[in-house]
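Okay, so here's just one chain, in structure tokens, the form predicted alone.
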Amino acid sequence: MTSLTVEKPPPAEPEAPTRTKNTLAKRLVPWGYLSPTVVLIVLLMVVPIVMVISYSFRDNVIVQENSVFAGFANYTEVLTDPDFLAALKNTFIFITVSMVAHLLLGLGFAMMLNSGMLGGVTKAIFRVVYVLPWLFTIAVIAVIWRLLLDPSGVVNYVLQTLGVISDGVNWLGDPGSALWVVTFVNIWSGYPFFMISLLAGLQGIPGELYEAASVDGANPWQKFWNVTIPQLRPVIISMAVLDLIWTSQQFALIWMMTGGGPLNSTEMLSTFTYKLAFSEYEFATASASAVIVLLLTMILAFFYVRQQRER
């Protein structure tokens, strides 16, 4: 009988630090892909921002080579400025009007065209005629109002003829009204963007909710409080909170079409920063307003990011 010899295995080499390695450049191979973002939005955003916050506690910045600290001297030199109030209060009309009216004639153009009441062809053209001042840009927008609303316009025209008006007016002109006007083209101007987000969601509800509804024995009313609105909810929360952000940060529209006048009755918190630095060369105060725009419109993204997480 032979024996048998088993020889035994070399032992293993350790594999410890291959795996480690193995660990760690799985790890970084995200942040990799990541970086080129990141750096972006360090160099583009939070350096921006670092600056402007420094700039808002000193004084003399940019224009002269040596500024000096100012603590808060130039927050309470805009807090106590009438033009900021006068455009705080402008500033807080024309986004809640904005935001109202544009949910209101939204939902009730999305529910015309998400009904049965339309036929398919007067659906499709509706659709267009709605979308359509969505699809101009802001300059063309700003151009066709001023030219509508121009005294001799063809606004003026319209109401003269229907016997609204006896004589032209000067829409953009006037104080009294350069306000309401601009608002009324900033809604013009925004509401299909919430007319289509409400008809998706509306497109989104079950039928079988109105059915359980009817069987009930809801009215129409009844089946758009207790059913639409709810389904709704969600949809509606985050369009207002996004106008609101979007509406606060509206300059473009305002400076082509008033540049904030007449008598300020149309300046915003934008294009009085924007005044602040490119005309008056007041770049700390200009800063200390940015600064104090940029907390307000944090604390709408907070309750937007909060609303979020919750759904």
Contents of the next structure:
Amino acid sequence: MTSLTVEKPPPAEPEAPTRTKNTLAKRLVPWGYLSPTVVLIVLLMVVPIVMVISYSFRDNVIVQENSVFAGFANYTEVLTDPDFLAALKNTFIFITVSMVAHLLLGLGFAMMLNSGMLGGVTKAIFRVVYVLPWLFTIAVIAVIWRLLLDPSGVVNYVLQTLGVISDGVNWLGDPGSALWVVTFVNIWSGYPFFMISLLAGLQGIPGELYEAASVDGANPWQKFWNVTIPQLRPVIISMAVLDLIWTSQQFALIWMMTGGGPLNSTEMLSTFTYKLAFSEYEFATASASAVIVLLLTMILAFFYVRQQRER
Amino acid sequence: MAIRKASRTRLIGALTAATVALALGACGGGDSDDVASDGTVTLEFAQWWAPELPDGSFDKIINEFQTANPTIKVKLLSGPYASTKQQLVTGAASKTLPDVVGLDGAWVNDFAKQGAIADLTELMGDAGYDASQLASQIQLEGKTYMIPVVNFVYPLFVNQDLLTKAGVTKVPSTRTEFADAAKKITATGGNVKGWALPLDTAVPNGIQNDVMSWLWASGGSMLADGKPALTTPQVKSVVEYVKSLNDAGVIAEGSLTMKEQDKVEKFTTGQVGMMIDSLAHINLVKENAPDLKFAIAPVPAEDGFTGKRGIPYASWGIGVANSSKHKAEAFKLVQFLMDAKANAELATLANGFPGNKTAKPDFSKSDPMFEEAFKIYQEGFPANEFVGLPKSEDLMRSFDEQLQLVLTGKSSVDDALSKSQDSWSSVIE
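For comparison with the form predicted alone, kindly provide the form predicted together with the partner chain.
Then the entire complex follows, led off by the chain already shown.
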């Protein structure tokens, strides 16, 4: 207390320039710290995105020196291409089915691991087993499942031995089954992330809420709907939107398993765009396709950000 | 004082961060320091060859070049084929190709039209190089853009055990004999099929290696005066033949999404009796299945065909970037790799055939099959009409999609060929 009275404030007049300097320096400090990130974002995100958007409005880009302005012609060409529309439909099926299955499987396994019915060792074993698919890279997953699903592979052998099917099924080579098979593999490889996140969410629900529900006479089903789900809702919504965004970008799995075939039955927006760019060298229409994907993804990102703000 | 010191520290921290940011920004531009103070030039050489050769063997060849040319250093940029292709496509687009580039014949047209790769005819002239020693040159409008360094042919591989088991005594030489052998092998049962046909659309080279090879083996062509000619009786007979094999159930299942490596795997494990494949895979098959008895033969031709058989091939080609500041030095490297001695050494290591006509690969330590294949190669002629075509991978893919429609009964042969013809005509001007 005494020190406050002893130390007098410095005279105002001579300190004025220093304060101005300090104020300016203080204002610059945060920008100085932010500058590496800002530069990186500009170089690695803003510049490429702006370039791709500009390419999408031009023709003869990249592969020819004299590109010309084409207006919305590339967008018209892409949006009226039956292959693009088929890819859009396939992508919609792929991402929605994957997300719903990821959620249901993740929630089911998370609840199982969170229940008091299993012992510690059993839980640890299940935890390791359930999380395994998440540890494999996409390349390994694609190779493993291609081998398993080969017409003379393990899956057909097991199913035939069990009498489920009489003849071997051409899982990836049949246009009727290929999309569902790659979706299944994507579900298999992605559910552990949901499981881990939901398990963390479940472990954060206060036990008192269940006790109160029990006092009110709620049965397990009512506890699930009225306690568990409302408590998990923010996690579920965040995970679902993120999963839709991630799955819509899935390229490697499709490319390595089917290449978009057979007969374009597994063509996704990502493989469609890749083929336009790196096989047909149509970088202008590929850019238009990429911008459309960006816009669709931004809609999902908008919902994600809004949901995060509400939290 | 303490407050001022903290302020100063924060400011210094922020300035450091800003300096880092400026440095990051500067990373994007500027030339690499490719000329040392003593005048030594450093060439960048991007290729997929080194990973496919025995460990360190390509570095040894490059060291020989550096010893012979002390003022030139070579920085190898080695990666798998697919990633090398992607890097070169983006490099060509941004005019940042390495000085020397490994090329596939299928890329040449597009790179040359972009002005990304240099006219080698001019560089050969400047260097006084004798081009008559080259087995082939990939040209566009009379100018050479790629020189094939090593060639890999694609003969017919036959599982002799399966052939014997099926009661076939002679390796098939005609389409009828092949169909007959394929049916007999399939009839032996146990999930074994006569032939493997990879038609995966991600890498649609099955069209080149496994389908068009039937056409070239009978002296046919898919082009007429440089334009697509897919509706000719010759091409139609190939598609009808493949369809007849498919209808007979002699093609291994899953061909619509089968990749080249799946084909090799099926042959190696005895699940298919015959395949058309790169000679480079002989060692791979022998390594994975030392007891497998197999032979190689020319791709069967149409019954009664007596002419020279075209044998499909793929090449490790080489070119020089148009943006290179050291084209003369880059061509010295090309010249060295095409030299009879180095070229023979490289061909021997790669189990391929040299791009220099005078180079003699050393078969003394190789499998006798390579010598046999060399005879097949010399008796026929290397045929690959996709080399030099624009967007050749896309041409293969569009043909692949139409063939898939034929094999699944969703299109007639005539319709498929007509649509392929239209599709190709829009690409090949």
